[in-house]
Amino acid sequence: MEPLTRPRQTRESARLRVIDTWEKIKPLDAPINGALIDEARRLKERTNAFVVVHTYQRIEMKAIADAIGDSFALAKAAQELPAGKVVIHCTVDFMAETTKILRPDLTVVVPSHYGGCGLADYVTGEQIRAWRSSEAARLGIPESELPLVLYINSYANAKAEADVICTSSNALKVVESLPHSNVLFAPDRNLYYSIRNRTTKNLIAWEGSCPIHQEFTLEMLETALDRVERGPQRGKIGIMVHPECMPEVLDCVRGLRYVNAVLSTGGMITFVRAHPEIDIWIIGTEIGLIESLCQEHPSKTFLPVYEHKSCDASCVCPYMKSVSIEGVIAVLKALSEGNVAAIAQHGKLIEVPEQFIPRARIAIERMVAVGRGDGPTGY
């Protein structure tokens, strides 16, 4: 019998289906229309909709948005909405199941039937029941003593069978906050490497991975970093790159002597903030942050990792920019009109089941109660 941390699909059948699904969706270099970015404006204001969108969106899905942000800055808006509200989330569906857990009355709606996620595929609730089992009878204590920090990259199933969820921002934070020795932690073990060796704890990790975030090799760092260093470019140099990074990227990225930080996308944008001084940013992590930063710094210069690769589709998250502008735009229209089959033709009305929720929305409370915690070193 195969292992129980070993999971039913393998980073190569996840990025197949990164590239496979690219195939079905508007391409990433459609040109940006200002006439449809208005029409979304004027819809969300007559159905008093609120657009939720993931830093890594696209650009038009940024120009309508209410809330921009990482998993943990959305999880927070969701709390604050009033009663009743439609929201759109333009994100992908473990994240608006993570809205609609922590509040049953919003309507939540994904404009995308893409909106998956290659790293949430790798657990399920019925696995992590066993594998807790398993792995408490193998350390000889009761399950109760062996808890488990979810990555909030996971679906409601699995989340209702966490005990705290955490993100890439508070990882450590979240695990350092349980009383306990033993923790599983699940399901990216490139997260569980970014923080296994800055805690005490016994960490037990299960072998997910991003399948987007797993095509940044070292070869494509140190290539980026090697064109920057011989380049017509000049000025100060700073490097950054997301914990589902690799281990190997990870360890190189500490290891420079240029000003350097592993970081979620959220502590990403606060980071550079933090240094005026840099001029050049190599950064590993999906292409829509580096979009965000470049808005904001124009004087500045940002370069994914792969940028000099001729990269395939695998090194963009297709499950986020399956959201398009037009799909917004066919769900509003829908909910203008009242009509709720033509909701579910555009896009996904987002229902977790009711015995996920209880236990789901404690998990993710404590998360939030825990906090973020990007610091000045990356955590």
The other form holds:
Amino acid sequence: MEPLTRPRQTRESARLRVIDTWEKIKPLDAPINGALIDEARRLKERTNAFVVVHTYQRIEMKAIADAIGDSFALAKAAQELPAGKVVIHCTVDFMAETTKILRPDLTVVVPSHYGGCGLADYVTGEQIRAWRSSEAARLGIPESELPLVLYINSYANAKAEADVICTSSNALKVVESLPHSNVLFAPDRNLYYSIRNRTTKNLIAWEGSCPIHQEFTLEMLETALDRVERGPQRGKIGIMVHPECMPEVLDCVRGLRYVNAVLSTGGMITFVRAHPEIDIWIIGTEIGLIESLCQEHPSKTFLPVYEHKSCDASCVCPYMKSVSIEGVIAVLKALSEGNVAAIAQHGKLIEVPEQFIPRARIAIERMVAVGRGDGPTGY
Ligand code: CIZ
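Got the form predicted on its own; any chance of the form predicted together with ligand CIZ too?
Zooming out: every chain and molecule, the one shown earlier first.
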């Protein structure tokens, strides 16, 4: 569990932790191994495991998934999981915690010991309590009149302070669902920026950002566009970036003459399907999503906003990529042998302290009830 009291994280400390974690992951250019995929599937049959995989994961992980999706889809899937399953959560710790909060009856394991999140590290429950108190005093309103919309990229102790959770698929819709005129929004300042002009509410933002998406610069975007415009391939161009990108990148994309959108990963998948006329897509998010799009639409071209050069590139979330098929197999083997110590050796058994579950659960259930806001036209 994340410590409740610690100094505020800075962009630099978040960046350095990302670089440190890159050292620990399996190389991204390791070939896909069909034998490992078969072995994982066989072991899955022999156990009561249910494999959940995030859209940012490696292709080989998606090949063994029982459910694939972004945080919104995975939260919804958690509500419907059959009882008695052991959930192998091929995501990061905060997403696995979300499943455990919704389904404390299930055993949830992340097959990695490095499943952190540089964005979730920006805020704790204790910091939120102090923030709400000082902002309410500044506005001269009771704290009960100042709800908190908390991005799902946060830990359980912070979620227990939230009135409602949001994901990148529905941040605006969740904010608009509240009757209040003043709303706290944490921890992603860029996600706040992406919606702040689309609501009449007074949004008060926390200072946090994703250490991966914050590395995409305007210059990288311009270079990518230039490469495509001057390149040999002719065709219609589209561009999509994630709302965790920096404000100048979001503004630039929204101002382009090309088909464009600022979307969650699930929203990007839907947006590409809704625009069959586009031949070349430029995309600003983690490379795993781009790999999935290449697989689904082999006749189209998908280019990352950045130059992709394996693990030293800024397009890789090392926390997500710390999960490997070898790690999943090790956990499944331990599970099939009933060896709890070996499960804990190869993965992290997710525990959420009892005191956080009731409020965090209500906040997540409200988010799911609001629904997605990123249909085929973006938002
Ligand atoms: O919502 C998620 O799963 C994240 C972290 C990004 C996205 O847009 O899918």
